[in-house]
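Take a look at this single chain, the form predicted on its own, given in structure tokens.
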Amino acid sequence: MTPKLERILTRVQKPARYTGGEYNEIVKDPEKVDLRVAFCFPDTYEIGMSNLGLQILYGAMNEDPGIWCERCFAPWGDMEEELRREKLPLYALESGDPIGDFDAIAFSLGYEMAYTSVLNMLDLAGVPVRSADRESLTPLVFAGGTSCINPEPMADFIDLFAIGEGEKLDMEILELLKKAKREGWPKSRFLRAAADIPGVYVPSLYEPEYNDDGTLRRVNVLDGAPETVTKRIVEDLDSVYYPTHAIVPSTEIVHDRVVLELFRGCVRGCRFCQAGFAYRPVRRHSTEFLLEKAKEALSGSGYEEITLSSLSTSDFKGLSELTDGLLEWCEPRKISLSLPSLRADNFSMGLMERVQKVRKSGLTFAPEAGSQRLRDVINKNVTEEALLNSCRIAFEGGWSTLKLYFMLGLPTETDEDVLAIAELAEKVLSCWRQNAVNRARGVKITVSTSMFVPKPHTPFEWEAQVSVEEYLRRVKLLREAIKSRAITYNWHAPDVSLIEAALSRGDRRLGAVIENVWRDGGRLDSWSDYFSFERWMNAFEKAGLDPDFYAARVRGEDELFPWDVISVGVRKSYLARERKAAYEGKITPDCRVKCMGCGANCLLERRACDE
């Protein structure tokens, strides 16, 4: 650490964010590696270090002796101000070296509101923000993550996108970069060769054309690049790297515990859920693998809590066997086990007893909609009876804190559906009164709502988002309908959701908007401390674009979407059928009951898939 940096750190909040030197970090000799990679997370240290994907890919890349992958996070405003004042470039935590000197800068994009931070981090590193302005092969700027299944809004800034799961795909990209660097290829030759790697999208090889009404007319594919880029998956999860010696942070982070990934994908098919479609098909770790890795991770970190992670933890086949095996090892060591992502329709007494053996925490269920009619529309497949039964089990087991999550603005939602949320919360309160083992402790029920955001690659990708004014009207309706003081109501700010919807379904023209926001001071837009709705609206106006065109417009059935060049394995025709089923109020059984032929199984080498 340089004397100048030492002086800076005395003047900023949480200096441990910027020092490195954590237990289990990986340090290599830069003279003995072929490539140096800066793994950049466009949010704060506390958020990035809580991300399991970062820990997996960091370890997977560093398994190659020829690659040194280091971490870099977005600085908070005070640190950014100090870096710019002292003319210090953004640096990697392991070495302290400027990331602009690295061979590759890799961004993890899991949330659209992080886009401005990508530009800000590149600028802090002294790297031109636009791909066209970076003429040399290195530093190569590439990105992966869930948001990349619509890469177009960030196409002007990223050299290539890794679509899908990165354990193998990232290594193939870096192997090609090694070869290109060794043989002195120009950047254009490398990008064309990279486009032949399955799962790689190179924006410069695709040129969109637009109709007079602003919709997409066609995408011209250049130089023989693939017409469609299909996401990559890892078929056998037990066969790839899993972090058992993850970095132990030097300061408190959001999820300060061991995270154990059970499986990828989801069998449920909720029609609003992008992750549920983006991560299909379901692939699971074996119970034996999980028990072994959990013990190694706990022993190697000193953590006193482990959480089981997936899109729907309680759907894991063999969960009882796994939790029993974990508790047998964890209980004597006073290590607690937590199970987020529990389904309201399969929370059992046995599961409850396992969860609370060491330490009892609050419970969270996500009915998403208040009425059964609307839950059928979104294919939630959770009945009121099942939810109340799960609440009964929890209250009989001594729980007194419960959170319920819902969305407002779902397709076909009416005022009756909104009021049904208040009615359901009252029924949960009544359930507590009838079943609580210790009513003297009281109860705290929290109802939270967020604004529905239509997402690409879901059956609702055609839908319009309700206006900010309409969302707030429904919030007021619900707030006034909740009478009990035992029920607390929180709602998510709708202005952020409007921008998120515009970015998630945006096209390449939104690059100008993102750059306008950044040049006007935007960064860390997922934080209320920094987000400015006015700044975003000014940026749209300056670019001659309307956010409602992207967020609040029902798309035509035959409209070509900016993200149609990307395939997540689920056919657009299947999504259209699911949309039709939603408007008919028909539910689709989950994948364990019957395969509905969405197409995702085609991604598995061992299975055939017919139209």
The other form holds:
Amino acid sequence: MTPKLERILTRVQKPARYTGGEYNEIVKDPEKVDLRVAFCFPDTYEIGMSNLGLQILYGAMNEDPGIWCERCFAPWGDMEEELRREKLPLYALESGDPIGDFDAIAFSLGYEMAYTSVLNMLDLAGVPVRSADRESLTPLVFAGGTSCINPEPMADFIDLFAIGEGEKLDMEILELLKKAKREGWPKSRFLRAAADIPGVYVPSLYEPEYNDDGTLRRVNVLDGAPETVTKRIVEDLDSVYYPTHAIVPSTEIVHDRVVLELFRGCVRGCRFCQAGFAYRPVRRHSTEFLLEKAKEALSGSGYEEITLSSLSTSDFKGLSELTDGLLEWCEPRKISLSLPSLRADNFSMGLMERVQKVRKSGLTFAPEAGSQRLRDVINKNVTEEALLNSCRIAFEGGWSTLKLYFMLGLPTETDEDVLAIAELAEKVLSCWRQNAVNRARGVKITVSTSMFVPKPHTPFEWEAQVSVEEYLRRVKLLREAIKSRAITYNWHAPDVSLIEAALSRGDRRLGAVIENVWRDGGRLDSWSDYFSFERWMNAFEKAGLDPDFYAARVRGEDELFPWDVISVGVRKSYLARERKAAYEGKITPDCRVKCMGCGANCLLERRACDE
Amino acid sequence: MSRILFKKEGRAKFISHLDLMRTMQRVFIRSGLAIRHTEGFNPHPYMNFAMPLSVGTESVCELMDFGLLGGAEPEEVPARLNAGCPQGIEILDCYEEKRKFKDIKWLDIEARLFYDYRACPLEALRELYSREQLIIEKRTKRGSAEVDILPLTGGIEIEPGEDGQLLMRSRLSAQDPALSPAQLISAIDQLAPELSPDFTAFRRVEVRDSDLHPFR
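Got the form predicted on its own; could you also share the form predicted in complex with the partner chain?
Starting with the chain above, the whole complex follows.
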């Protein structure tokens, strides 16, 4: 650590997040590796280190003795100020070396509100933010992650996008970069060759043309690059790297525990859910594999808590076998087990007792909509009866804190649907009155709503988002309908959701908006400390663009979308069919009941999902 | 009770006391050494640190007590713990504790004073610290109070250090009442601000009892 940095760290908040040196961090001799990679997470250390994808890819890349992958996170404002004042470039935690000197800078892009931090981190590293302004091969700036399934808003800044799961794909990209570096290729030659790797999208090889009304006319594909880039998946999850020796931070982070990933994909097909479509098809780890890895990860890290993670954990076949096996090992060691994202419909007494054995945490259900009609529209196939039944079991089991999540502004939503949220919450409350084991302790029911954001690659990718004013009107309607003091109502600010909606279905022209926001001081936009709606609106205006064009417009059935160049395996025609079914209030059974032919199975060599 | 003597330096000096407790808890689990837990509703490993260290201060003489269970020998403890420590934390020794932390009287510290824009005011500082009294304003929970810090020190030596810094060695009262290294330097800021260093780095080098013997 340089004396300059040492001094800075005595002045900033939570300095341990800027030092590196944590247990299990990987250190190599820079003289003995072919490539140095900075894995950049465009949010704080506490958020980034909680990300399972980061831990997986960090370990996977470092398995190659020729690659040293290090970590870098977005500094908080006080640290950024110090770095800029002392003219210290952004550095990697392991070596303390400036990432601008690395061969590759890889960003994890999980959510749209992190985009401005990407530009800020590049700038702090002394690297030009625009791809076109970076003439040399290195540092190559690439990105992967969920929000890259519409890469266009970030196309001006990123040299190439890795679409889909990175365990194998990232290694293929880096292998090619090794060769290019060794043989002294110009950047253009490398990018053209990289475009031939399945799953790689090189934005400079695609030129969008627009109609007079602002919609996309066509995309000119240059130099023989593929017309469509199909996301990569790992077919056999048990066969790839699993982070049993993940880095254990020396300071508290958001998810300070072992995260055990059970499966990828989801069988449910909730129509609003991007992850539900983007991660198809469902692939699972075997129960034996998970039990073994969980034990290794717990003893290797010293964590006293393990959480099971996946899109719908209670859909994991063999969950009882797994939780029994885990508890048998965890209980004598005083390790607690938690289960997030429980579905309200198959939440069973047995499962609840299992998680309760060591420590009782809060309980959260996400019915998403208040009325059965609207839940059918979004294909959230949970009935009121099933929800109340789950609540009854929970209250009988001694739980007295319950959170209920909903969205406002879903397609076809009426005031009746909004009021149904209040009615449902009241029913949950009376369920508590009838079933509570200890009424004297009281109950706390929290209802939360957020503004629905239509996402690309979902059946609602054509839909308009409701306006901020309309969302607030529905919030007021709901707030006034909730009478009981045992029910707390929280609503998320709609202005962030509007920007998120514009970015998530944006085209390449939004690059100018993102750059304007960043130049105007924008960064860490997922933090209310930093987000400024006004700054975003000014940036849109300066770029001559209207956020409503992207967020609040019903799109034509035949409209060409900026993200159509990316295939996640699910066909657009399938999404259109699902949208039609939504308007008819018809539900689609989960993949295990009946295969509806979404197309994602074609990503598998064996062509058959999960079953 | 067992006791470990450990170092906390380099990058690890930025780990806060709260985070250190969490970290040591995990270090023990990684080592596979069973330790005593507290009784009660929410049992947690019993760990007692002698003198919490400020964030940013290094130390080569930290002490922590815990209850070793399951027949492990104290001699094997340092190696087993060190295998699971983050960079900068190193267990130097482990033994049965024979005396209580309340017998700690003095802490020996080193302060490195950096002057970026001027020569080190070695003589002026020596003069300052050899005054009859050094009365500074000390912030307490109930406001501020004027305190003479000299009776709370057991000698202050200043000499030229490496790279043009000044090296100050001092023995400070560890408890009842304690004098922190930062308070020692704040005497400069308060009584002779023109001599204030641009940066000071602190290091704890020894912990002693009232007879000035190293406390173990």
